[in-house]
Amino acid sequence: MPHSVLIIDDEEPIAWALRRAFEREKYRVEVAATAEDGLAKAKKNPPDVIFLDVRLPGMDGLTALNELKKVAPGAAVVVITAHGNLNTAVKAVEGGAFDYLAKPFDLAQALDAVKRALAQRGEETGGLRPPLAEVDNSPDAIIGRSPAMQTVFKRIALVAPTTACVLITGESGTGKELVARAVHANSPRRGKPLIAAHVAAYNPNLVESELFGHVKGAFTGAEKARDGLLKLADGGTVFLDELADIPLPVQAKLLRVLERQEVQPVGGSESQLVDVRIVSATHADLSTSVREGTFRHDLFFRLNVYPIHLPPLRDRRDDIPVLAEHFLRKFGVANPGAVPADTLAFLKARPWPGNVRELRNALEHAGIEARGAALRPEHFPEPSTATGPASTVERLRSLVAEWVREQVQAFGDREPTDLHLKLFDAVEPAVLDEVLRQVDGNRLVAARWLGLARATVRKLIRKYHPESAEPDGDE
């Protein structure tokens, strides 16, 4: 008997496209335009998989999710939405959704979700969880509607209820600490402390004492015993910012915390049990630090259990209007929604090397300059001229230039040939491997990131990793 899929979506083009795609795969398909109709159909003929839109006439999708789990407990529910935020993703996960897709998505994603759901039938797929914290209305809400941010919201929602270590990566100013706070706020530890340790701000000689504490007389000036941040956060979460700046000797002690859940104060001989979750962040390339020997590889793997990468603002320019409205409301600027179209175009065109933090500061500056009037391009400060460390693109270009020089020198008096193809062959495996690592090995998502057909990604894996090139589930 063929598997069955129920589509609950009031957008006829989407429901029609999904129906055609699923029927081509020989699934039995039913369609409902309202949650109430969907519940009735699910009760009469419980489906194997349900595609559920969030915004529906009458009962909304997230409310319907709990009811669907009652009338069709064996069904895997895939939540779909064009208006998702962190709360939407969190509520979908806490309600037991199998997956969460942000519109627009392609049909290959939908088919992949169905196949994964059917493969896991009978296994635990989520289950109801205790109510999680609302965070989107807070002043420090994570704002964004772009597909890149939808991915971030989904990853936060999935990892928050667990105890897994989280490593947040991204450029300065992208909001790494906000993500750490969202993970804690939506976890069972939310009633316990969240303590942020900004490692780069500490005296290198005192990092160990700050994290692990010290006993009386441990060093000059230690006139009394003092608990470290890891002990103070007992039962809660420690956010380690700028992870790459932790000295090597301290890294060894941190590894012991992760392995044994115990800390040993500086100068002390007895360990103290602690129950802490570690969420860490860095803008540095820790893989390079591991290769250079400045960061322990075993600690890296323990902290990088579940990575969340924050995109730079230049890769999510469509979020600038909603970010601008959010910040202007926060600053109390009158009628913040009336930012003229040419001003929004101006904001989207700027490079924003300081990311969301720079945008926030520029908007505050412009609000002061405008004195209640509409914000104009002339109200904004000049783009930042601070250079700081070379960007990844700049370093990459420098390496390519060095490689070309080496190739030319190696050819001597002869003319170099096929340099472009040689360079492509040199970097293609690294690009493929890193993309696959970032998307947890999901070839469908990797194909979208690379702009390639899924079959092409399979061929590349066979080319560079023939020993591990297993067929996808649809092969």
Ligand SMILES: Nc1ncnc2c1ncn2[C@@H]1O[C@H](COP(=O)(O)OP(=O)(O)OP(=O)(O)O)[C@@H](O)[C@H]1O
The other form holds:
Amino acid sequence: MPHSVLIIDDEEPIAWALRRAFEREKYRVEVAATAEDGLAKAKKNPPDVIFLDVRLPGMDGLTALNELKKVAPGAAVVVITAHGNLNTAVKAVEGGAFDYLAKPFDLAQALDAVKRALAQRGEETGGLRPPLAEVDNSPDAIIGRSPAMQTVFKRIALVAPTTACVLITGESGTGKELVARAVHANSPRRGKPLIAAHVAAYNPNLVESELFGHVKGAFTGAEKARDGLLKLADGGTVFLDELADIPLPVQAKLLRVLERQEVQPVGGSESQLVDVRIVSATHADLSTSVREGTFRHDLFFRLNVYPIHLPPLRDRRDDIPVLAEHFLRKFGVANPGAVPADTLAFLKARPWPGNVRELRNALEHAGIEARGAALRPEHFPEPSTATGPASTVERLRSLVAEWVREQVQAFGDREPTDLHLKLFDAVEPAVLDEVLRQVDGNRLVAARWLGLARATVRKLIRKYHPESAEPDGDE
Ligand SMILES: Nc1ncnc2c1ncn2[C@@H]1O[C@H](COP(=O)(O)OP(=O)(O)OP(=O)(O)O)[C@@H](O)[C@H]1O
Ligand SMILES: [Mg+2]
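The structure above corresponds to the form predicted on its own; please give the structure of the form predicted together with this ligand next.
Below is the whole assembly, all chains and molecules, this chain first.
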């Protein structure tokens, strides 16, 4: 019997594209545009795999997830959503979803999810994790709507309920600490302490006693025994920030904690048992440190069981408007949604080498300058260059990538065509105009700069500026 897939999505183009892709694989496919209809169909013919949208008219997808688990307990459910947040991802995992795909996803990802679901069926199909209580992480909300952030949400949701070590990577200001807090807040340890160890801030000689504690008289000044951060976090989570700064001898001791769950205070001979989960972060490329011998590779592998990467803000510019609104609301701006379109465009175009932190500070600054009026580009501080902005080529590439994504989205169910030619049409006038400006309108020189025949330059001017084109044979 062919495998069967049920698609529950009210967005016709998506349902259509999925149906076509699955039918090509010879799956039996049914489509429902509402959760209610989907439940009825699942009850009648329990499918092997269900693709379930979150936002549906009537009953929403996450509510439907629980019901589907009752009527079709053997089905693997793949939750799909646009603009999901961390809560959506957490609920999907709690509800026993098999996977979570953020729209837009490509059909290859969808097919891969079905294949993995079918391969895993018969093993264990119940919920991935025991359900947790409702969590509200609003003070530490992680804002983002880009596909990259959707992936981050999904990864947090999947790893939070476990005790696995998490390594968070990303440039400065991308939200690593925020993610570490979310991992703890969504884990069963949330009632226990989350202790952050900002290793870079400690005196290197004291890192060891900060982490592991010391006994009385262990060194000059150690008048009393003191517990280290690992002991203080017992039952909870330790956030090790700036991993790369941990001295090698301390790394060896840390490995022992991970392997035996015990800490040995400085100067002491007795070990104490501790139960801690370690979430760490770095903006340095640790694999380089490992290669250079400044970071132990065995520790790296222990800590890097489950990596979560935060891309720089310039590679997820779709997040900028929602982040802006979030911060302005935090700063008490009355109507944070009312940022003029050209100001938003200005914000989206900046390179933000300091990432979300820089955006946040710039908005606070602009809010003060604007004194209640609409935010204008001139209210913002000069872009920071502290960490070195991405090169123009990098920015250009990331803009082109964004443009391709927009095109693909705009095409919905159809396949985009002529992307290459359309990109030309989109950028050619900019190249032409700027070159002409640089050479004071001299078409002969412009043709040389562009490496084009003069007649071609004339044709381009006629194409893009029909109003200003001179008749053929000028010059
Ligand atoms: N996605 C996000 N949503 C809301 N706030 C964010 C987000 N990402 C970062 N922030 C905010 O930006 C600031 C910097 O974030 P955070 O301290 O987590 O960055 P980091 O990656 O740890 O930086 P560093 O490497 O410099 O320590 C914080 O104020 C944080 O709340
Ligand atoms: Mg940090």
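Just so we're clear, the structure is a prediction, and the values are computed from it rather than from any experiment. Residue numbers count along the first chain shown, from 1. Heads up, when I say rigid core I mean the largest set of C-alphas that superpose within 1.5 Å between the two forms.
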Problem set entry | Q438 C-alpha moves between the two forms by 2 Å or more, core aligned | yes
Exercise. If you line up the core, does M59 shift 2 angstroms or more at its C-alpha between the two forms?
Worked result: no
For this session: Verify the C-alpha shift of K70 between the two forms: is it 2 Å or more after superposing the core?
Result: no
